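Taking the form predicted on its own, here's one chain by itself in structure tokens.
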Amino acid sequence: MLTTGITAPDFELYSSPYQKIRLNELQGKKVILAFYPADWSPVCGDQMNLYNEMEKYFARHNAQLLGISVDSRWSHSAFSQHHNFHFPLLADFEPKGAVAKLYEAYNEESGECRRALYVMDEKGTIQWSYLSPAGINPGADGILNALEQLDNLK
């Protein structure tokens, strides 16, 4: 995992079949990246599901959330519509585990993201990171936590 402090890696990945999105571009709003092994997944579908409902703590926050896996992006978009998620899944398909890679969060023996998040500050700082056993819902908890802290600091 990256360490707190440093400036997120900047990145680019499919946020739909057709459009883009770039990490920079959110810059003014605290971003939670929660990197997951594989859409249709029991544990990852529980893991989505659950931020779905906490968009609206997110937002509160001024937080925009960003699944990502190494799906590809006509994955992400049936799964998405499936749960009818409002957030973007990003792909990081081609080259496959891209940007896992440059957050640590590849696991190169499964070929999958490892179930990872990471919280940044308007800026673009990593704020606050979580590492998660493959088969375990992380939660919500942590996520809500580093967002506190980041508005207490205000």
Contents of the next structure:
Amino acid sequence: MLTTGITAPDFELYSSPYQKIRLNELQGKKVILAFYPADWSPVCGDQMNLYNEMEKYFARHNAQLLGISVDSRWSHSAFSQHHNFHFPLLADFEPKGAVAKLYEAYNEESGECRRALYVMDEKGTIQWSYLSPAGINPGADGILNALEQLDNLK
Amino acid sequence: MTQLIPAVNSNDHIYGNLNAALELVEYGDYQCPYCGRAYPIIKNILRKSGADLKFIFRNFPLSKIHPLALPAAIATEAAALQDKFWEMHDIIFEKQQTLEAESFFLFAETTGLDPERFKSDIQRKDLAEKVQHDFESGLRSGVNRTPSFFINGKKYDSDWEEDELLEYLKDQLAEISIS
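Please move on to the form predicted together with its partner chain, as the form predicted on its own is already shown.
Below is the entire complex, every chain and molecule, led by the chain shown above.
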């Protein structure tokens, strides 16, 4: 995992079949980057479903959530539609896992992202991170505490 | 280990012996199939544990995937205003497979609620806020799926099949008795 206090490495990935998102374009907002192993696997569904309910909590902290896995934009599109997700899923698909590797959140053995969370402040500095065991959904308490602390520092 | 925040208090719906040594809290969603499966398990465990166990249900509706979860939660809170929280809670889980938006009015009659009062109470803003408050407390407490259980304030992440859960509760009780 990357250490806090450094600038989050920039990247550009597909967020839907025809659109890309560049991380640096989100400056001015806090960003929650949620790496997860795979679309359609039970734990990830739980985790993303939970975050999907939290739109207004994230909005309250001026934060944008981005899910990210090595699945293709088409898989993401179907997964997202199936669960009615209201936040983008980024396809770290080609070259596979490049962004996950950049964020030290890639599992070479399984060829999937690890279950890693990063919170960046409005300037794109990494302020909090957490690596969860692959089978365990980390929940949202850590993210909420991190967002709150950032707002309290102002 | 993740801790229940806030601790069980007077805003909660508590089933069983208030002074029981064991306290089981469920964060649940009335439309979640796993919560539906947990419902008879919890019933059995409550029956077998008698005065040693109290049970608390807090709402954790995942509204984006379960459109009736929030209306169901509000229906139970409205029933609570007529002292029928657990009756409504039970019937919703028992009829989970065939739940629809109109069901709650039918349940109100079946459980013996004043239907007119129920109809007006489900519009009350404070009930929606109570459900919201439960949800937020779940987020704080590290709820990461439904159902999520807390036993005497600590998150319980193991298997919640009847035998496993009962065994764990027994061990907890033994530990409490020793100390």
